[in-house]
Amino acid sequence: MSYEKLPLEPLFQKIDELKPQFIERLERAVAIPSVSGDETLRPQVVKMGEFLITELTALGFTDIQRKELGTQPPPVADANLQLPPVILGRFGTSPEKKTVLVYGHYDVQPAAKEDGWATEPFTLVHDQAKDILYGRGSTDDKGPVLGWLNVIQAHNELGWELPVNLVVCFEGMEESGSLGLDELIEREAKEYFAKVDQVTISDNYWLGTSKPVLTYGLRGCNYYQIIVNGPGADLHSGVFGGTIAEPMTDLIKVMSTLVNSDGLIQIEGIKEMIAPLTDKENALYDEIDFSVDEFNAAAGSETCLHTTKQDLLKHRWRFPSLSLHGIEGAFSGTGAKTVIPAKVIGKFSIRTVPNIESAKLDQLVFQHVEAEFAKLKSPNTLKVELIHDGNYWVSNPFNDSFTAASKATQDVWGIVPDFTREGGSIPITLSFEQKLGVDVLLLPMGRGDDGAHSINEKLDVPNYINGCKTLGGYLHYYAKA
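How about this chain only, in the form predicted in complex with another copy of the chain?
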């Protein structure tokens, strides 16, 4: 792909120059244990929001707003627990420029040294030999959030004008279900976000460890439960075994009909809804930098269902899958317990892809489960229901923002990025697209092995610094598109 290069070298040099300051900024952010899932740490989440306001103010952002989202709904220990605020801000309001909204989150997953961290999780540690930054939030999502601030600082120090108007939207509840965010986007769609042309999210990862990617698709997820009800209370298998219809027997029979060991979903009507694989799409998979070996290394086993990279990737993000997660109400401890559980709830979910309609899928699932249960002629009762659903998302990887991000990536990394999709879902992507009616770009900063929710979460320094360059370059290319 050839393109007209913009003269961004001074920006990239300035970012290199500022590296020590950018690392120091991340150090201060990581030091605040803004764990949204731990009520006792809620003041730290709020403190992290205030840290961002201070930084935004110093950088010259305007119209900075601290949007309160009200009381956190149950279950909570403190009934008056306040949700952390969403921080909004603007850099530039020129009617001649396009407006890009960047989303990120300033809360993090829990972390404790005792979990097995090699270093203190809330102290950013720079391993000079490997040039890696270790710390909770380094890659998810404080590094990328500060990336946008770093871009502004570099422009300021160069005396450069930002080529677009930037709107930032930073939330503090992402790791805990983004409570209140959908409503905020809804409320602000025609207010604070009125002029937004494009949304960019930097909160996912490269597929592997060496090649940058741009992400244009996500699978959806419909999560179901099957409830089988029998006796009035748990019974002893010595006294009742052989005389009563056991709910576990029925549930296991029904669950065994959902998917085969080769991963093929056994519910009729689903595969007919899958968008056909075009030759053009099929060819895309050949280019992508990935291997079955890399997959096995990540899974920690050699139990991949596919033998080629192409098949593997297709089944990761463009075909649906069904996983059996577990059973509530049955014996789940170690050792032996001779219980006949009275009520058992089987949990499974289906990852959805274009063009599976969520409501149609529910219908097929319910029909299948009920038909299989009917075959058992059991006196027990069965109920099947949807717990939650979230739609798949696919964008056009050849639109203005993807093209701009691809050019910036080539400038910075010297390579055309892979265009990938992801197997999981990032619900906020769809919310922004639908509520603002604009395109969304997923522009990841970190690598596939960063360990976002694990111990020893890290961000490679080259990813942090080149990531800042890519974010900055992207704004320039997008402005010209």
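Taking the form predicted in complex with another copy of the chain as the starting point, write out the structure of the form predicted on its own.
The next block holds one chain only.
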């Protein structure tokens, strides 16, 4: 792809010069354990929001607002638990310029050293030899969120005017279903977001470890729980084992019917909803730069279910998947404990693709789970619930924003990026697109082996710094589009 290169070298040099400050900013952010899924850490999530407000203020953002979202709906232990605020801010309000809204999230997944981390998860560790930053949230999503702030700092220190008006929207509940954000976008569509021309999100990753990508499609995610209730209290297996119906036995029986060992969903009716794979779409997978060996390395094992890149990518992007995530209420500590849990809750999710309808999927899941439980003829009780859902998203990879992002990527990395879909979910992507009526671009910073949601989450320093250059370059190329 040929393009007219913009004179951005001074900006890129300034970003290189500011690298120590950018790493220090990320270090301060990672130190805040903003785990949205842990109610006891909710004050830390709020603290992270306040950290961003302080940073935005120092950089010269205006109209900074802390949007409260109210009480978190059940299931929660604390009925009065408040949702973290959404942080909004503006940099520039020129009517002559395009306005770009950038979205990111400041909450993170749970992490503890005993989970298997090599370092303390909430202490950013710079491995100088490998030039890698380790820490929870480094790549998902604090590094990319701070990347936008770093871009503003670089412009400020250069005395350069930002080529677009920038609006930021940072939330603190993405890892827990983005509760309340959908409603906020709807409320602010004709208010705070009224003049937005485009939305850019940096909350996804390269496909591999060496080639940048731009992402034009995401799977959705429906998250469920199965609750099995039995005796009135936890019991001793030596006294009650073999004499009562145990909830854990029922739950495991039911959960074992959801998916087989080949990763194929066993719930009737889902396969029939999937949009047919056309020959034209099928051919796209042949050209993408992707290594099955690298994928196995990122997983830390030789356990991949598919041997070709085409099959692997289709099952990662194009087909639905069902994953079993855990059992709440069961004994999970070290040693031996002979308890019979009185109540257990199994958690699982389904990643959705075109043309799976969320409501229809829920119906099929509920019917399947209830039918399988009925087969057990158990005196225990079962309830299946949807915890949260988010639809799939597909965009046009040849519009102005994707073209601008491709130019910026080539400028910084010296290579034309691959255009990919992704297996993960960012449900709010669809909300921005539909409620604001604008295009959404997914512009990733991190690599495919960054370990988001896993132990030893990391962000390579070249990706952090060149990622900032790409974000900044994108704003300049998009302004010219």
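Owing to the predicted nature of the structure, the values given are computational and were not obtained by experimental measurement. Each form is matched to the other, and the largest set of C-alpha atoms that superpose within 1.5 Å is called the rigid core. Residue numbers count along the first chain shown, from 1.
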Quick check on K347: with the core superposed, does its CA move 2 angstroms or more between these two forms? yes
Verify the C-alpha shift of L386 between these two forms: is it 2 Å or more after superposing the core? yes
